[in-house]
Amino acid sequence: MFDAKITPQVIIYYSEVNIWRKMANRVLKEFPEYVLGQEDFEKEVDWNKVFGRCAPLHIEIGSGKGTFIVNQSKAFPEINFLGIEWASKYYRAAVDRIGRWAIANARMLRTDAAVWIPEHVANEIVSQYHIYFPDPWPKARHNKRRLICPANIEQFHRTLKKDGIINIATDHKDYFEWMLDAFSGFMDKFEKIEFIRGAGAKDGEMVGTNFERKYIIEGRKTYTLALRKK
């Protein structure tokens, strides 16, 4: 086990670890009103129907246990947030948190974002994509599974509104360099902008997720990239 100095991040991280341990011992509620159900799986989802209002749409790919989407949706009630998570145990934890907070402007979906977005998200409808600490698939033979690749960037561009934003953070230097290379072929369609810090980010943090706090304690750097659609 590593030696960690007692910093605010250490205190926050371990307090959250204790919270998740308590959650592991309780029954997670399903809260169907906060998930995208099969009845919502139209060819292209009607987001006004899903949220019961017309508002800007933000999509987080890889919501984990919901730390970011809960903090962000509470901070910006005027925005609709969709969180996408494939891992069942994380998805259920995120739904439980959103439901217990009764966050009306947040929904969760369990699916593979790279497959689902091309089929169900219409052109120029998303205001912002949030992609934080995606699986780096570090082994060379697995690199093809990485979320950030030309095919998915095409879908992000298609679905983003004009001036829409992609906000990305990773702790993996090789993946970050891969991202820069992948986006280099699209710089006629995007412009780099300053990374937008998460509403729940504390001093020294960029996003404010459990992963980031763990990585900071371990001395790992966070690499960020933000782009705006031209």
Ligand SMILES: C[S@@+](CC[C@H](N)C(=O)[O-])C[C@H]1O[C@@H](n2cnc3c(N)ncnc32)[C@H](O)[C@@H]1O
Contents of the next structure:
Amino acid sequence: MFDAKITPQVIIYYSEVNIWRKMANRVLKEFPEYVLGQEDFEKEVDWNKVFGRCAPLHIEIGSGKGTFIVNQSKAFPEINFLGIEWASKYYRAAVDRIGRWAIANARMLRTDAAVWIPEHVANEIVSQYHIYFPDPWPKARHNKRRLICPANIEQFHRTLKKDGIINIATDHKDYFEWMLDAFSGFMDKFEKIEFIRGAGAKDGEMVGTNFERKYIIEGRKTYTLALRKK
Ligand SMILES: C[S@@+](CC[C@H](N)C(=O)[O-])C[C@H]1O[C@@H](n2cnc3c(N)ncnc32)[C@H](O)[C@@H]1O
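Compare with the form predicted on its own: the form predicted in complex with the ligand:
What follows is the whole complex; the chain from before opens it.
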């Protein structure tokens, strides 16, 4: 017999699934003013040109369907937000949501952040990185694809301003331990701070992303890590 409990989280999850189904049946709109294109930058991005103003820059890596970047950029209009998403389907959904809300301080970029950041983000320009539920690549032979690794931490450190922050959440215990190990070689350059909850996080949530909501329903714990550049 089917014995699912109808909890508030289940209701939130299924209403999100329904919204997503409706989106899938609808034509996603193109919003060229909310995306970075190859023509927008040469070697390093001119952020004042991209956003039409000078403001602190936050970068989210792996924005998925854009739930975090939409809520966070609406809550903090004084900050410029760039979302980087590799998967075309999710990237387009995030652009669609930002465009329909006409969020002036958010942009999306479709690329592999690990390849793009070293080439296009200048030294000491980012105020905060947001990395929520990055792909865990659980098989040992795929571990090398994990976003959090010494080479990428080096890039986060180079591009962060002094006092800049990396805010990370994952449901994956093994990846979390891998992250702690990867950061252990950098603790002369970072200090641990309290994790900063997302503006859209509801009761019992740390960030308020689609994956977090799915994992809460599955009873999975969220591990968080936040570091400030010394
Ligand atoms: C598990 S999902 C989490 C999505 C969202 N942060 C959430 O919590 O709902 C991970 C996302 O990161 C994206 N991603 C993984 N590696 C990436 C990379 N190197 N650059 C940009 N996006 C990446 C994937 O395409 C996927 O959409």
